[in-house]
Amino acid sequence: MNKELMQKFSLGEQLCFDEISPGFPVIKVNNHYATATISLYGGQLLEYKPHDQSEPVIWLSRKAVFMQNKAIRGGIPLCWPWFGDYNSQSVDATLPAHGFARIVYWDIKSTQTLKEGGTEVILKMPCDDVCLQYKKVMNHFNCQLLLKITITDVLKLELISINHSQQEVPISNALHSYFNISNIRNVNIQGLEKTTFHDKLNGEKSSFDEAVLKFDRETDRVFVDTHSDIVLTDPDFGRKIIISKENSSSTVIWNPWQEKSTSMSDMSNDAWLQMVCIEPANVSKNQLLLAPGEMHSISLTITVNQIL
């Protein structure tokens, strides 16, 4: 990142710039409330730790690989404008899984200090450059993508899609959040009761009626038609993490468990014990269809409370 941009967007000791790996610039935030790291590659929040927490809230793999055209394992990757593999009869085999927002360099639109010591960062994806590949299969695609990250007494991410084309555009999106936990076997999730989910491991559709979701095996589920807050309770870390969302009709829950974790080169063998993904999304039957000129904003707010 050049010095002129660093001088333009730095906020003194509250916001500065660094490299997490050669060629991978990051924004470092240390404000009244928390510390955080935001990668310009992928527009991806990598780290977040409130000052009153002894453990990070967001998980980043110790073996994360920083390489162009490869997603960074951990943090909050952005899945856009599709989730999973691109679904088309004429699909270009080079189209990346989960879209291209998480594997391109983003631009800084603005940074500012908020009242009472908070920080706001707005990033913009250079869509004119990176969407050309997608136009091979959807030649009218012309969308703008912004990300607003606000760090106050809570962490908020807002992903904004704007359709500048003259036709409707299908969009799937997800804020693919990796949460740092003490042990996957000891945490539980509330807020998904009486919902329907698609099990991506066996292709089945099921109803989830239990009040609490616990983990004893690999889990990869897409819960649909759900708008409720999710509560991640971690007794060993003594905290509850509340995941609130807006304009999100799906929630994805994922943990790879031991066998899959050990087969992934960017995860350590015990990483599956220390993370769980809880992802506000609009996928599957909840995919969006943006009208010409329409804007859509999906947001995620993370609040951390101590267990008394």
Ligand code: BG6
Contents of the next structure:
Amino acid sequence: MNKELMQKFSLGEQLCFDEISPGFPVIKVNNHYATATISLYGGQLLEYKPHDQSEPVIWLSRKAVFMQNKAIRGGIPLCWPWFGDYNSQSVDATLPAHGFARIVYWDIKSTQTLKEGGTEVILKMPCDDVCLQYKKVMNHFNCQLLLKITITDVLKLELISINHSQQEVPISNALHSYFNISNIRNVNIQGLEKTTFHDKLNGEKSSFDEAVLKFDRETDRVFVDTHSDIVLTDPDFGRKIIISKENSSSTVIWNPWQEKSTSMSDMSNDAWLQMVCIEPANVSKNQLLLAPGEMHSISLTITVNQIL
Ligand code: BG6
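Now show the form predicted in complex with 6-O-phosphono-beta-D-glucopyranose, given that the preceding structure was the form predicted alone.
So here's everything in the complex, that chain up top.
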């Protein structure tokens, strides 16, 4: 581990550095409230567990693969500046799904101990070098990307895009959060009632009128024009997880179910039972168009409440 990094950014016992796999440095936080692991590859929070929880809140695949150009399965990958496949007239099959922010190394901008023992970490994507690789599809693209992670009695992630170019820039983004659950069949989600979603499995648009969303099959839905908090209720883990979002107009819900999960080399065969993705996003018709000089900040706050 780079000694300079340690000297510059470690915060005593509260924040230190490690490697999760050779060549994959991580920041380890252990503060008054929680433990967390943040990977510099992908600027990706990988683990989060408040001290009063016996089970992690964020799910990280036991079979996650740590390899260049491959996204780490689990945690909170950042989808940016596009979501899903790159969408253009001249589709280039070599472009990575969900953009490139999750497959490049990020720099640390700052770390600090907050009042009452919380921790703040700010990461910065080295955009100049990275965007050059994608120049052919991203003419005039000159955007800065920052991630602010705050670990207090809640976990907050803020993804900040700043358009430094002279042109408008289209940006999609998602905080692709994998939640650790007791069993996909026994959890439910509230906060999406009376919305419209695009079902990625059959390409259809539907309205969602139920009070709760439950799971009994593969689910891959993009809910648009949604701004409310989402509540993930998990009676077997005795908790409700509140997912609050700001400046996010879409919410993506994903569980691959058994067949797809089994076909994925970085998920164990029963992994689909233990995870669900709830992703605050701006995608599809909610894609952003950043004016020259404009800044946009999407944020996610995760609060864990015991069920009494
Ligand atoms: C979800 C998408 O956000 O991410 C799914 O809606 C996709 O379609 C899933 O399968 C996982 O994507 P990836 O690229 O990490 O395997």
